[in-house]
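A single chain, nothing else alongside it, follows as structure tokens in the form predicted on its own.
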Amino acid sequence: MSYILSIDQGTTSSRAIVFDSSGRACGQAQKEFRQHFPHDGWVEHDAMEIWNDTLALCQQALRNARVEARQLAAIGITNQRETTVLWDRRTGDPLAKAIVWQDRRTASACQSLRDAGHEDMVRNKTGLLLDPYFSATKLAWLLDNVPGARPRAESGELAFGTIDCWLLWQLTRGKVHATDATNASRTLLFNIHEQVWDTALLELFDIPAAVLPEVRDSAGEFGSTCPELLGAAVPVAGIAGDQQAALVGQACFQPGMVKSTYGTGCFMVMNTGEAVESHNRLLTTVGYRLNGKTTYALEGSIFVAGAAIQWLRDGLNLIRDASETEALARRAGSAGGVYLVPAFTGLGAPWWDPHARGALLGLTRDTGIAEVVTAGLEAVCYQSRDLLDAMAADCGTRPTTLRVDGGMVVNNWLSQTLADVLGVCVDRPMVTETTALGAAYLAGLGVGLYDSLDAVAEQWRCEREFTPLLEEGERQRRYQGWREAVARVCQSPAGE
């Protein structure tokens, strides 16, 4: 039996899962890590904490699976995207805390670039918008605000990477400084059509090329781990950003297939095959790159999904555990006209308003904990409707099925409400942690454990299908209430 170790490094926790070749999880380990909020709108992580946790979790997952490193065919890495790390090539030490994708500190820099008329050029080359969500302005901020960083970067002493790149560097003890095309496509520095770091973009953001990693396919040889880390040298053979990994894990290999992942944020991705320009403020991105061929996707990003439930738990102390939300929502039935707009760090697609802030609207004397918690769950569904409507407008056809995954969709009430709000069938797979599974599949493809995407697709199984039950008029009435709530907090209407 061949095994694959999947590293799934997320925004609030890191995990490692050992899969067998049939896609069955044999053992895993997971740990939450600290979030740092030094200023309003700033979010940081300790990159060394992430690495140390990841290594310990890999070791623990192997023990839990009763698998030795020498039995591993490969390692796959999937990661929170856009989060930016800058480190010393000689020591391997970060120069500062990593700036997380949620961080909004560079909003004014992005606005200045938009005001100067650069957004069309950036969008045409990268498929992205000028937003602090992406890596380029974060990296520029580090170079300009960490003492001595810029001259050291220009002289080649420093390395930049997203979390996948950082973990690969550590796993290979600094022998490999590389990323894959999906993660590169989220930096604002990578030309997704030519598949190269773009000279004009580097000049625009004032980024020295010397800090950049090599960009490789999503499946293939990335180097091997140092034997002392896990007990054997294991090839790292697959890397993809978390949402692209989930696209692979959900076997969305045909144009028009859509998956949506519900974790800290919510990310809906449609396989488009060729690059499709969005006219509804979605992102054109790399879905995966295999054997030098790029498959493109449309993506809509919601910054706060599960993080809203985390806030209800930790910030307001309304619940003790996320698992309580389903029973509360069933008791309430609906939020009763209460809307939670979780714009804690601004709004993502299709609004792209970094200045919006959260609001709880429609409160009455009858509103209680159950209604507020239900509003938090419904907000995830309404935001998903925003994204699906935008995708339908861009592609000229509305998908009839949505494949869902992530920790939130084990909640049956949420999955059914998604179907009701979207008006499409929602399919939940047997394996809901498809982000980690996708990384495993890519690693398996990279070492020949799977001979094609068709072989991967044959393993996908639906655990439950949720069909819409809500009457159309009621569906539209509730969604219109959501749009009105968003208008109360959003300073930049979608499309402007």
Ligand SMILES: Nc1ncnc2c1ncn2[C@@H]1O[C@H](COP(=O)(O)OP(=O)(O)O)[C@@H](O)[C@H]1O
Given for the second form:
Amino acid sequence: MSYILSIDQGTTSSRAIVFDSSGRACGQAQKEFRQHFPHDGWVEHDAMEIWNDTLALCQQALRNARVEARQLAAIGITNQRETTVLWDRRTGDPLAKAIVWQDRRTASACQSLRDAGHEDMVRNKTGLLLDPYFSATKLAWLLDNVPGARPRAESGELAFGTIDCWLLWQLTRGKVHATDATNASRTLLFNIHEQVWDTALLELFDIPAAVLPEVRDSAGEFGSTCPELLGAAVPVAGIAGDQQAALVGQACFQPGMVKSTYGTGCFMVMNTGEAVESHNRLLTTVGYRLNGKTTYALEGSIFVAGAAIQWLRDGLNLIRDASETEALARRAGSAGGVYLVPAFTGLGAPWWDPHARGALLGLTRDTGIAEVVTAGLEAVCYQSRDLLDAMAADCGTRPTTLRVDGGMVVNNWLSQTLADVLGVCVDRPMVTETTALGAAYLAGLGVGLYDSLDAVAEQWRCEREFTPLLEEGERQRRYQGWREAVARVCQSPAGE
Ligand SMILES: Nc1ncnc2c1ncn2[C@@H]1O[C@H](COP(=O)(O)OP(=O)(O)O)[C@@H](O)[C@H]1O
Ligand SMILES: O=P(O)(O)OC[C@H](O)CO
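The block above covers the form predicted on its own; next, return the form predicted together with the named molecule.
Full assembly next; the chain just shown is listed first.
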């Protein structure tokens, strides 16, 4: 039996899962890690804490699976994207805390570049928007604000990478400084049509090429782990950003297929085959690149999904555990006209307003904890509707099925409400850890364990399908209430 170790380093927690070649999880380990909020709109992680946790979790997952490293065919890595790490090539030590994808500190820098008329050039080359979400302005901020960083970067002393690249560097003890095309496509520095770091973009964001990693296919050679880390040298053979890994894990290999992942954030990704330009403020991005062939995708990124539930737990102390939300929502039935717009770090697609902040609207004397918690869950559904409507408008056809995954979808009330609000069937797969599974599939493709995407697709199984039960008039009424709530906090509603 061949095994694959999948590393899934997410925004809220890090995970390591051992899969067998049939895609069955044989053992895993997971750990939440510290979120740092030093100022309003700033979000940071300790990259060394992430690395130390990841190594320990890999060792624990192997023990839990009763598998030794020498039995591993490969390792796959998937990661929270855009989060930016800058480190010393000689010592491997980060120069500062990692700036997380949710961080808004470079919103004004992005606005200045928009005011200077650069948005179209950036969008044409990268498929992205000038928003603090992406790596380039975060990296420029580090180079300009960490004393001595910029001259050291220009002299080749420093390395930049997203979390996949950082973990690969640590796993190979500094031998490999590489990333994959999906992660590169999230930096605002990578031309997704030519598949190269783009000189004009490096100049625009003032990034020295000396810090950049090599960009490789999502499946293939990424070097091997140092034997002392896990007990054997294991090839790293698959890497992808977590939302693209989930696209692979959900076997969305045909154009038009859509998956949506509900973790800290929510990310809806449609396989489009060729690159499709969005006229509804979605992102054009790399779905995966295999054997040099790039498959493109449309993506809607929502910054706060499960994070809203974490806020209800940690910020308001309304619940002790996220799992309590299902019973509370069943008791309430609906949020009863209460809307939570969770714009804690601005709004993502299709609004893209980094200055928006959260709001709780529609409160009455009858509003209780159950209604507020339900509004937190419903917000995830309404934001998903925003994205699906935008995708349908861009592609000219509305998907009839949505494949869902991520920590939130264990919540049956949420999954059913998603079907009700979106008016589509919602399919939850047998393996909900599809992000990690996707990384495992890529690693398996990278070492020839699977000979094609068809072989991977044959393994996908639906665990439960949720069909829409809400009457159309009620669906539209509730959604209209959401749109009115967003208009109260969003300074630039999409289309205005
Ligand atoms: N039963 C549940 N109902 C609603 N939300 C949940 C439930 N269980 C977990 N969550 C939320 O899911 C998120 C964790 O999902 P996960 O996919 O692990 O996130 P990430 O990959 O971003 O670390 C947390 O924000 C948590 O609040
Ligand atoms: O950590 P997740 O699962 O919320 O994913 C974060 C995304 O990769 C951000 O682009």
